[in-house]
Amino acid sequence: MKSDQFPFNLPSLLEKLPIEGMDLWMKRDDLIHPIISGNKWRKLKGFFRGIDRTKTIITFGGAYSNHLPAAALTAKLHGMKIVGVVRGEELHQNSNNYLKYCASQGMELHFISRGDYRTLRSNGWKLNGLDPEIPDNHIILPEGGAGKHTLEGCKEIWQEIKNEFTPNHLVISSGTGATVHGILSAMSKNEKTRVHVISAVRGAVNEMSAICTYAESKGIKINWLDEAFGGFGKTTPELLQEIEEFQSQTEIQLDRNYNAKLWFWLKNNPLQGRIVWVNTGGLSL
């Protein structure tokens, strides 16, 4: 599939993995699109439905954000202007391949300090005159594509799985928690499937509290695991070796930030019964 191709490969494949001793299936959202892959299109779908194309999109992310390239391409394909506010005032558009790609797709990049970025996040992404060059006629797309609009696309993940079978366990990695929230919203009350969330962010207390409270209100059992490798984007030689061994066994590449850490946990904490692992994708630009 070409990187600028619509429509996407949906519904995504539910594939049985050749892992001895586990009845393990992978929901291959990583194959939806080479750039707007995994949960990125699931989260962006509702945002771009019926959007006012005369407005400029303002969105946010770090230097290695998967969201920023996906948003840049999606805005381009919808004929819209987009500004990316990037965490790290020392950066520029040629700092890495992620930022280079964003710029190549027409995203205007603005770099701010980490302190200002934290303030933006705590203020719910309200710009409050942060940069006079950012146009007034804009619409905010929060970090990671999060927002109420994510429910539309992320609900479909669970609906597609249920069309095949009901697993005993659902395992998914998480950043902002938006994809997990969407899946939970599609699940029935007292759903028998146990949900395991592997956080890619250390100490995501607010996200954990919101997701676990919501799951418990629906009578769904949930297990939230904190990031265990030193923080987002951190890795170890042991984790890199696991990625290589998994790829050799399955011919499936795992991103370091999300799915590799999920696999490390799952391998060391084997679950009983039928397991569905939602592969949320991840770029290697």
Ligand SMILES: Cc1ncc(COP(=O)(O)O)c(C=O)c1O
The other form holds:
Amino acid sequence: MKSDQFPFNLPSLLEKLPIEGMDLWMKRDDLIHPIISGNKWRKLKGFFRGIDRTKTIITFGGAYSNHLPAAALTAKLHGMKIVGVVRGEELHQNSNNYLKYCASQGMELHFISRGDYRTLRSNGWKLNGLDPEIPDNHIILPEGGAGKHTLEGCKEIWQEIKNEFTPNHLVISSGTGATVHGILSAMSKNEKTRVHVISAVRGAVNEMSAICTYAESKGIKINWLDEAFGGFGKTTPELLQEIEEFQSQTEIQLDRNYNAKLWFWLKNNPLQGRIVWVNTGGLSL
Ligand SMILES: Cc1ncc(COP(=O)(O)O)c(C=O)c1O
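Having displayed the form predicted alone, please output the structure of the form predicted together with the named molecule.
What follows is the whole complex; the chain from before opens it.
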């Protein structure tokens, strides 16, 4: 079985939104799959291609990570064992619906302290005997599904858009920058589409610098916007109202961490010409 033979809606729909005064199109990656949605399959595809299925996958995330449920289900569909290392030693598998879902898909959950989690992150996810119960025959999938393998699937977002038309603007939200990196890597040198990145993480200066330097090295115009609501996961009554209004206009539910913040920026900073917004999904379990 090839990993891209799952019941995925690919290529994802490119849909014109009924927003007056804007030539706005949405790349509906949120419809790729109910759980492995948005950029999750795009990021995981390269990791699972040709993977040694006898290994146990070890991956990492917070209690509300979108990555952990997606990784749990993808591993199950590949017939592989997977361990989720979760930030927060006080938690357990019934702490919330995300963790419950992971456990229901067969993911083994290990809860560690925030300090240990930080150490892991700064060690590049090397376990160094941190948990003796973790099997030796394992393969590491970093937090958020990050890694060079993400380029393969994320490139396809741009290839699919290009097959339809070349927009004047591409707008996308960002955490680690992996998804936008993949898109940029698929763009031609001096591509005329201008890229706008709305960061979900406040003050992500390293990510900003890496992505902007890369885009500029290819002659692509890029505009990086810092998170504007007080930090990752923070909302305001205005933002929540915007989510509701957007839903009543379009019947599309936006996730509040990434795509709602993008829409808030876009609505208040209208762009001229044809715009493609890549909806990177987001679960509400
Ligand atoms: C819904 C959603 N949108 C956007 C992102 C940001 O993606 P990246 O970390 O590749 O920038 C994430 C995190 O993976 C996400 O869960």
